[in-house]
Structures are given as structure tokens and as C-alpha cells.
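The chain below stands alone, shown as C-alpha cells; this is the form predicted alone.
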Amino acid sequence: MNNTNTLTTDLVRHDSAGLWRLAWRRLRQDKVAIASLCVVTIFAVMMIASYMGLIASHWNAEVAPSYAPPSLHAVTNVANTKVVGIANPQAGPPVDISDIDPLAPRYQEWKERTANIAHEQTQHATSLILGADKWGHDILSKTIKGSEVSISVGILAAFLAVVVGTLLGAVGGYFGGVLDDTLEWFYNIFTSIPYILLILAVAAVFSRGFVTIVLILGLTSWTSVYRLVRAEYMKHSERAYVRAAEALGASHTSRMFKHILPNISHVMLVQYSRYVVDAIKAEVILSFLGLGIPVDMVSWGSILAETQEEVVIGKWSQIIAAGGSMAILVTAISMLTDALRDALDPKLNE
């Protein structure tokens, strides 16, 4: 009996694997999907490199004067450079002026400190492709660092939402009865509240932080995947392969997660990619309103919040950098999601 049960599981996995191979074949034929995948990959690599400190590690260093224009040459923050003095070789030997100026012994210390500051500024000198903000920070590095936070929030919050929605949907759709009615009641409560108002209300209650915003977005965004997974489990639980597994003695857990789950994984993947977009946009909104990340971090939302004053005085670099990056990534993920949905559609794969 164990051998027969194993054979049934292998057949289910083989069918699921065949679906993925066929979907990938269809996806490769879609040039728009491949271009979108390349864009998403570039952003993912950029985020990982920023997290590892390979790029944008000095995003908060003052590398240029305030609102420095874009430049391809290395720029140093000369606005903060202090001029100590110029030595005159014809002035003769130095004169001890300690009796006249009590601060004279401190001059050498200040000179060395100024030299260290100049050295650090030289180390941080960079080409300002997009210019500098009002603090003298490189806008390009700042935008890259902001992508690390915004994309990470989107990935983690979407993963949490899909996990919660899948578990609740699987339990309700598979077992049905009172348990399903209770989960449906809980689902109706969440969906009766507008999504943006829900996350704003929850975010206003809890303290700001990266983990907090991930939990807020993840635990308030599970409803759509719950509804779809519940419907899929109700449908698949009556299929012949699940009944065969039941007859062979497979447990409820085995039937739910070893037999049914691989056959609905394409639904979860499409919902996950859609949730990433929604979570990124939600994080930007929360940070823009001051309810997202703390002040010692930077994201696309916090960058856009700074641009409110800059646009008035004609400084467009930050809003173009952060807004353009978000628009490109969100559009690429959305188009890739549409392509995945078409490629994984069983009706189109027949």
C-alpha cells in the first residue's frame, strides 16, 4: 500500500512539473514577458547588492553641496570644507603666539581634524548622475538604497499574505462545515473595510518600523488568495486522485499539502506576484504619510515625501528618480504577472 501511495504522489508531482515546463515554454515565447523578467531581475540584483553593501553604502554621506546639479565628474562636498590657512615659506620661522592667542595650541589639532574630513570627503567623492538633494546626498545612491527597503517590504509582506491566505483557504475549502463558515465570517469582516483605510488605521496604532510594516501589510492582504485557494481546494478535494489517496490511507495533511497544493501552486504564484506590487505601493503610501519606516531609514516613499518642498522650487531629480524607479518596477511586475497567468492557465495549455 505504501508503494501505491508513493506512486500516486509521484504522478501528481509529475503532472505538476509538466505544467511548469509547459508554462515556461510558453513564457519564453512572450518577448514582453522576458523583457519584464529582465527588469525585475535587475532590480532584484540591485537590491541584494545594496543589502550586502556593495553599492549605495554611503547613501547618507554628504558628498556634494546642497542641490548639486547632475555631473559625470567626481564631486566633493566643498561647501563643508574649512580653510585653515596657507603656509608662507617666506614668512620665516613660526612665532609662538600662545601668550597672545590662548587658542593657538588647538590650531594644529583643528588642522589635522580638517585634513581627516577632507580625506573622508575624497573617499566619498562620486559622480552625481542624478545630482544631490538638499542635504548633499547622492540621489542615485539614495534611490538604490530606497529600493532595498521598498522591494524587501513588498517581497516579505506578499509572502506572509500568501502563506496566511493559503493556510486559511486550504483549511476552509478542504474541511468545509462550521470551520469554513467561521473563516468565511472572518473573511467578510476584512473585506467589508476598505483596504487602504484598514492599513492606515492599523499603521497609526503601532510604532513605525520595518518589521511592523511587513506584518501590517501581510496580515491585512490575505483575503484575495484565501478566496481563490478555498475555491481550488473545494474543487480538487473531490477529484479522483485525492479520493484515491484517501483510499490508500493518506492523511488529511498529506492530501492537503502533498497532493492538492502542488496542483494549485500556479494560483499562489500569480497571486504572490500581484501582492508584491500592492505591498510596494502600500509601503510607499505609508512612508509618504509618515506612518511607514523610521526616520533613520530611506525608501521610495520617504524620498517622495521629501520632494513636496523640492518640486515647488523646481527640483525634480528626486521625484523622477524614486517615482520613475517605482513605476518601472511595478509595471514590469504587473506585465510579468499577466504573462504568468496566461502561461499557467490550464485551458491555454491544452
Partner chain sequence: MSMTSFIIRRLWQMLPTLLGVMLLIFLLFNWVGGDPAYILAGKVSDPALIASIRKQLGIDQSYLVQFWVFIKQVFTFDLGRSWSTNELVSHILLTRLGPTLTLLIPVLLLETIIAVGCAMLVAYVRGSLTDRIVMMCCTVAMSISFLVYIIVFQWLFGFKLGWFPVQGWTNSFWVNLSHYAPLPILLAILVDVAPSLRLYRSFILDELHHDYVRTARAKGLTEKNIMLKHVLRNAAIPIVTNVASGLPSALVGLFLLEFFFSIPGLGREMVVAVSNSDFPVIKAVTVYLAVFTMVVNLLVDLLYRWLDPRVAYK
Given for the second form:
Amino acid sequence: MNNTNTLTTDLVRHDSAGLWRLAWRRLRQDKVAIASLCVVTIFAVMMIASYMGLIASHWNAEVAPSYAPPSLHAVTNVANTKVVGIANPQAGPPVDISDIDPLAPRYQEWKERTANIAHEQTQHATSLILGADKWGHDILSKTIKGSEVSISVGILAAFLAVVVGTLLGAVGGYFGGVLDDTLEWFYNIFTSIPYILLILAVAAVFSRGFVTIVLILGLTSWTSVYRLVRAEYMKHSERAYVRAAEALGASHTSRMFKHILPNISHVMLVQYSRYVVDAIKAEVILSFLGLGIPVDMVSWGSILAETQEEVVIGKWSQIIAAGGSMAILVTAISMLTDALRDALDPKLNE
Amino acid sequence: MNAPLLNVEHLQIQFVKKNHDAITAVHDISFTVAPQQIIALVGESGSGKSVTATSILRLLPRTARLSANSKIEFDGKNLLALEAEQLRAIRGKEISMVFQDPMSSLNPVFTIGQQLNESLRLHLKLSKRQASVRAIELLNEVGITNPTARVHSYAHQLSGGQQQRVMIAMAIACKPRLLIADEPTTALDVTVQKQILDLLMQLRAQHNMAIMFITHDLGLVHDIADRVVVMQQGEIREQNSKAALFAHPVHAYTRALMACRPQLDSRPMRLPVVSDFIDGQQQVNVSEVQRQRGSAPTDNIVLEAHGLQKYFTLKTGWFEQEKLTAVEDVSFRLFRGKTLGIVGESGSGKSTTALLLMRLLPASGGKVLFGSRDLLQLNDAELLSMRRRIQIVFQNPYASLNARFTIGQLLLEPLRIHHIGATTQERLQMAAAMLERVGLPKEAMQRYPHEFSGGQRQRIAIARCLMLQPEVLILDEAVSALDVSVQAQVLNLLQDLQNEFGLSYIFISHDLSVVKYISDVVLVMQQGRVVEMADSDQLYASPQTEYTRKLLNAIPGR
Amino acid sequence: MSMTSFIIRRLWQMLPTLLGVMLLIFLLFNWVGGDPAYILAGKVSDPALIASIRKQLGIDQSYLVQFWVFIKQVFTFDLGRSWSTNELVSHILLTRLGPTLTLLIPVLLLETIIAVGCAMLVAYVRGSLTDRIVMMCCTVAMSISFLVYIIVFQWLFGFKLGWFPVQGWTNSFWVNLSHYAPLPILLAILVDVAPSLRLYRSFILDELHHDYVRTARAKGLTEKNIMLKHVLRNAAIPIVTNVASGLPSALVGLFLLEFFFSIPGLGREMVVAVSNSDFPVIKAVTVYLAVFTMVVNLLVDLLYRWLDPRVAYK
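The form predicted in complex with the partner chain is what I need now, so please give it after the form predicted alone.
And the full complex, kicking off with our chain again.
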């Protein structure tokens, strides 16, 4: 039985290179791809940290005066100005009008509140690398939080689109016939309406919210992955390896998902990362127009919406922060996509 | 002695990969071509013959690097040192080329007239009108019927043979002194191949040009060449005049190539393979014992087809349909333990027949009796159990193995589907035993298909079918994509397996020599119909129909 | 099959798609969209007022009747009036088309010429440093949000340099074209060229891998001739198809520019309608653009068959 043992261990060991591993080896030699991968990883880590509340959880706190300039020592400056600001009312009005002033009972409360705010600042804001916005929010925190929202919309919407598109494309391309005709009808309907128009029309109907925007972007953009996957399934279901599987008696499900799906997964992966980029861009524009995320959230789009007036008065921090981080991430994803497409090219394995 | 027309010296070609590794495709080769000579570069895949041919006009891809001392002299001029302008004056004018795949070599959006005119106007400075007239003459010369109408055709409107004739017309348009033909007939049917070769021979005589013919087919070389260069793995193994080479092959590889191709007049028990010769001890005593093939009235019938039919319907209009017949009234009997060969050219319906028998395509009519049951009437459950008994191996071993499965997974899949073997351990042992039976180590199980050569992959495909211990194995062009030396190994394996397991084969191929070698009964198909069916020796000795005779006459090297 | 019967058959096949589009829009706005009477009545939810609005809009009837009414409206080009401005919807569509086309036509022409030209050049020097740098620039340029371009350019050319008016539009075509349109056109081209260039380059590279290029070289043609004649003629098939089939989405695709530069075009109208929940306008723009898309698709198919002799009418 010695023979059997060696056999199983051999099979488990799998030290032979599969196509994914070969692709990874090719990708690893591509310096641009590795750099892009690092950038994407940094953003991903930042997003997760922000989601878990480890960073940027107080993005909404007023930590500095309006449009405070970028500074590493912003805190002390701010604290000083605030203290001065608080000191003045403490001196009290020269004439005591507390009897007739209806707001008099509130002064004490306000005083405490301002004190609290000053207190909070010193606790949370250690520095203001990118300065503050109109409401005195730390732009860095705000951008991080905005990135979290924009990226998660991109990831989730793209995932939804790829899942829907792949399922429909697989069914239509593999089975053909009436089922395919019906799906083609759906496809024709969705592609007859220009993509942007479709998104705007759907956005007009649904109320705003994070889930809504993911659904809108996901369910309106399944068409191109559907088209690709359908074509691939039509092609592959005629291929000899699928024919051979059928001849061996493999079921439809097995042929569709065990045989064909892994062979087209590289198409889906490349398409997925393209979708992430598209969805991020679309979210930015929708949120800019006020049709995206709700007002109590922040995303790159909603930050950019504030910048139009700021640029005119010479405040560049926000547009650089939001526009720049989006440009960096999207560039990295695009370059990674190109590298992936090349590394996964099935022709290279022949 | 005449000065050579083309003189290739110390040619060394490397391809630089993306990761800057270089693969040497051609190692320091030298040969010459005399004026009006037909020289054949012969070799199997990877021999560097096509790369050599393409390098002469400097048409290699940009990743190719030629070593500094490589020299290609044409008529005294070193082609490698020429300026782009001077080189262009030679391309198409002095030296022209014909490629393997005529369909993709012609520009799809220009008419063939436009493409012919282009060469004529470029090199001969003809006017538009003169060029048009000359184009028609050229088409006439290469045997295109109705050339005045054909100049306005696009490539896709012509058959493969006609496309290649157009390519030849383009190549001879400026009366070149050297024509390089890179596997010009490989993509064509055997009868069309013969026509094209006849045309090339005739044109050479008319135009006094030299031809450099690249091919993998020694039989073809025997028919046409004056001089032969045998290449293997980027090196020249042997070069000599044709007569001398065929009479006294010196290099072991040349002798192996000649021996491992099945001959029409002999049927050794086992085909010689390259290793027999390379290893030195030439145990080629095989030719003395001949294998007996043929059917006897006492043979048991294992599978029987009656009036098999397949047509496809094309919607051509609102209500009209066009019926395309792929297979029409095909009937035959397959005897237990014997091989039925099916030969035919492309479009003859032979592969469709295989798919019908496997129920991989629904038949339009007829019966396939397997035992007492009609295969075409089985329901899904019955079909599944029947799949254990009849299996198929496809042509392209690169396409028929799922690239994402390990060999172990590939071999275990049929066992899982049919619940053969109780445990994975047991199945693994069965798979390992089968792999060893087809000549692969059991360590192959953890590897992926792309790590194997074409011949090895075809062994794996055969092993996968045999895991089910079928009674009937359909081999659909199963050795056609393989080099002759590998083909011989797989044919030997198939015969051994047939003896061992009592398998019945349906062997489908366009290659008449191979079919003759391996079949007991041969069925000739043309345009979906059976033209002739007889015991193989009988069919090849005295063909009864005109079509069969034509096919047999077209076999190169006869 | 002849061209005429091909066209007739394709027109016939459009009907189910058109029906599907109308159904989708109807479902979206009459069913998912909630009761428009509440949207119209605003915060005052007087039941009597709502009932009268419902009657006026015809939404007190069954969905089937409503759908039938909608279909009739679409075919008679009578989609009622805008809820926010009370302007006739058909009038809105017709008057908003002009400004959009004033921008769109120059953008499409210039962008295609620039993109094809640059794509040919970089494909010609494929693999070189120039090629890689251009491609890298394209990727970066595509990654910057359109919003950033608009905001920065508006600031730079409008405020800082004062070369162009920041925004505005007149009734005079020539004033618009010479005065108000250049900056948005420049921006649109700047943003659109990068993705087009990448795409067209890949089309051209695909063609360069074909065997006919080798044949042309073996004939002795110059590289320039091969690129300009053989390759471009083949690459023109996907390029032209791509430009033409992008036409319908381009009609609303300039919405951000129209929005920023206050150009009264279709895209801006759509954005305004969406933020005002002006359903009749959204419905009309969507339905008629869908019809336009279908017609364009048919024309693209014809164009494709005209450009590519391999494709038959079937």
C-alpha cells in the first residue's frame, strides 16, 4: 500500500504550475503591475481600516476654522484661536442685559459647548496635513472616508454586474434557443437606452442611499459582461474539451460551471476590474449631481461638488485630495487590468 | 558551375521573449539554392524550417534576432545588409512568397484584382488599365475559371484551392527568380494539393524560377524536389540531391522520417519510431512480419448504422428555409475487435458522422444499433450508461483537454461520473495504471495539460476514454495534428490497446495512408454520402469508383 | 437576401424591443416611481387635490389602460407637459437638440480624426518608448475625473486667463459656436481622445497581426503604404462602427458640460428633469433616444455590411 500513499501525497502536493500560477509568475515580472498592485492594496487597507472605524471615524467633526491651511502644527494654532474666541465671551457683556435677553439662559450652555469643541480638537486632530474645508472638517479624514464610500460602491456594483451578467450570459450562450432569445430581448432593451440615461432615469425614481446606488450601477451595467460571457460560452460549448466532457457523460451544470467557467474566468476578472473603474467614475458623477449617496455621507463625488466654488476663491486642497486620490487609484487599477489581461492571455500558454 | 541564386550561410535566429530570455529557433545553418532548382526544406514542427524561409525576405516578427555572422546572399547581394528601400525592390519582384493559409494571407476587404494590381503597378510600373488586363491573364494562367469575373471577387468568395491559386498568381506576377512556398498545400485537401503542386511545377518550367518548398511531408518532397534539406530542432541533419537522399539516407533522423510514415504497400506489425534509429541499434526487422487486416463473414457485429442522416436548416428569408445536407444515408457495420476507417476530404461529413454516433449532435434520421438498442432512441439515463461503452478521441489534443484540470482530475472525472471505483484511492490507482499503460509516468497526474507535448496529450486523451473500458472507440482525426514520428508512436499504441482490450475502432482521417495501415474495412465518404466501402487491401488495390481512384492518385510519394 | 428585405426584417424585429423599452419605462415611472400625485402635490397632501391630480394624470385608471395611453402618446409624439415648467415636452425635445448638436458634431469629428491619427502613429511605433509613454499618459488622463477637468479648465480659461466666457448661450448659432462652445468642445475632446486612442490602437494592432500584412510586406510595399492602405482599411470597420454606435449616448453624454456651462441642451435638460422628478420629460427623452438608438444600430449594421464584404445580409 506504499504505492497508494505516495500517489495521494503527490496529488495533494500540486507543485505543478496551473494557469493561474503561470499568470502570476508573468505578472510578477512586470514592475508596473506590481507597483499598481501595491497602490491598490494600500487603498484596500485604508478602506478596511476606515470601515472598521480605526481611522477617519471623526471626519465629520469640526476641528479647525473654515478653510484652515494645510499645516503639521495646525492643532496648537487652532487651539489658541479658539481659546481666544472663548475668552472673549467669558469677559461678559459690558452691560448686563441678562434680564431682557431671551437667550441668556443658553449662554452658559454654549460656552460649555465651545469649550467641548476646543477640547475635542486637541484630542483628535493631531495635525491637518491637507487643511480644512469650509466647515472646518479635516480634509484628510474626509477624503479617506470618501474613498471608503466610493471604492465600496465601485467594488459592490461591479460585483453585482459581473454576477448578473455572467449568470445570464452563461445560460444564454450555453443553452441557446428560446431562453437565449428572451435574454437577447432583455439585452436589446437595456442597450437601446444609453447607459447614462438609464442610470439617470433609474436614479430619478429611487430614493437616495448607499444600497440604491450600488443596485442602480450594478443592474444597469450587466450588459457588456453578459455579451462577453455569452460569446465565450457559445464558443466554448463547441470546443473539443466540452464535447469530450459531454461524451464522458458530464451533466450540463458540470459542463457550464466546472469545465467552461474556469476557462473564461480570466475574461470575467479583467471585466470586473474595468467595471470597478466605471462604477467609481459613475458614482462620483452621480453624487456630484446630488443623485448618489445621501447627504450625511461623503464620497469623492460629494467632495468634488464642493470644490467648484472653492477653486474660484483659490482653495485647492479638496480638489487635489479627492481628484488626486481617485486618479491614483483608478490609474493603478487600469494598469493592473492591462497587466492582468496580458498575463492571463491564454495564447501565452500554448 | 553556376553561381548559386541564394546562398545562406551560418544563419542563426533567436526569438527574444518578454522576460528577455532568448530561444534559438535556427542554429547556424548553411545551404544554397541554384537557379531554377526546386529545393525542399523538410522537417517536423519546431524544426525551424518556416522561420528559415521567412527570414530570407526579412519578414520575421520584431522579436527575432539574427546573429552577426548570419549571411543571406541573393544574386550576390547580402539581403541582411540591404536598406529598406533596396529590400523592397527585391520583395515580390525577385523573390516572392506563398504562405500556408491563403484565406488569411489575402486582405479580406480588397478584391483579388486590386491586390494583384498592387504588385503589378508597384514593380512593373504598369498603368491601371495595363495592370487590370495583366491581372486577368495571370488568373487565367494559374487556372482560375472565368477570370474576368473573378477579379472582382473577394477572398472569402473563393474556395481554399482557388485562394491559393490567387496567392500564386500574385507571387509570379513580376516573374520572380525565386519563389518561396511555405507549406502551401497543408491547409488543402489532398486532391486540391495535387492540383496546386502540378500548377507550381508547370509554372516553374514556364518562368524558369527556383522554388524553395517548405513542407513536413516527405512523400511530397519525393514528388517534386531536386534537392532536399532535412531539418530537426533548428539544425540541418542532412542535405543532398533528392535521388541520393532517398536512395542512401545517411542521417538516422532522415531514415526514421522515411520509415515511420505508413506505406501503402506494407503493413508492419509495428511502425518504426524515431528512437529506433537514433538509439543506433536499428531493430527494423518489423517489415518482415505483416499484420493481417480485413473482415471475415464470421466477425461479430458490435455497432451498426442504418441510413444515418443529418441536415441543418438555414433560415434564408421570411418563410423559406434552406436544407444543408451534412450526412445522407450512411450505413455501415463495425465488427468486434476490428477497425473501420472512414476517409474523406473536408466537408465529406465524416466528423459529423462521429458526432452523430456519440449523440453529440442530434441525428435527423436513421438508426444506430448497438447491441439490441437503437442509440438514437435512448433517453438521458440510458444514454449515460451507454457512454461507458462508446467513447471518442478528438483531433486537436490541445483543445480536447480542459486546461484548468490536472491530468489526475481529467482521468478521475469519468470514474466519478459513472461511479466506478469505491474510493478516491482506488480511482487514483486505476488512473495511474492507465497512464503507465499509455506510456506516461504516474507523476504526470499532478501536472497540467500545457506541460505536455501534442503526442503525450493525445495519449492522455486516449487514457481518459479507456478509464471507462469502452467497447467502441471513435478516433476522429486523432493522429492528424501530430508529427509523423509522434503519429507512428500513437498508431502503435492504438494497435497494442486494440489487441489487449479487444477494442473496436472507428478511425476517421483524411490521410489515406494512415487509414489503409490501421483499418480492416474502409469507407470512403464524399459530400455526406458513402462512395465506396470495402476491405482495406481490396479497396486500395482495386478501387471501384472514380472518386476513390482520384483520391488514391493524389497521395503524394506514391 | 437583398438589402431591402434585410431592412424590413430589422425594422420588424425592432417592435418587440421598442415594446420592451416602453414597458421598462412605464414600470419604472408609473409603478416603481410611486404615485406622481404626491410628488406633484408636494408637501401639502390634501386628499381632494391629490384625487384631482390623479384624475388629471389618468393614473386613477388600471395599469393596462395607462400603458395603452402611454404607447399612444409615444407614437403620436404627444407626451404632455413638463411638470415643473409646464412647457410642451415635444417642444422641449426639439429646442434642446440644437445646442447639443452644436457641441456634439465638432466634438465627434475632431475627436475621431485626432484619435485615429494618434492611434496610427503609436501603432506604427508600437513597443517603443513613445508608444509606452503615450499609453501611460492616456491611462492617467482617463483616471482623472471629468469633474476635475471641467472645474480646473473653467477656472483656468474662464477666470484666470479670461479667454472664454465661463458660461452662457445665445440664440445665434455663430456666436455660440465661436464664443460659448469652444471651451466645452475642447474639454470634451480632451477627455474623449484618451479612451478612443487606446481602443483604436488596439484595433490597429489586431490588424497588424494578420497574415495579409505579411503578404503585403512580401510584395514589397512600404510600411507607410501598408499602414495607410491595408491596415487602416481593415481597422476602419471596427472604428467606424464604434463611432456610429456611440452616437446615441453621445447625445446625452455631454450632460456634465451642458450642466456646468449652462448650455440648454438635452443632457442638461435630463439632469434638471431628474433633480426635479419631472417624469414626463425623463420618459420622453428616454423613449425617443431608445428609438434613435435602434435606428442608429440598424444604420451601423448597414454601414458594417458596406465596409466589410465578408458579411452577408442575413
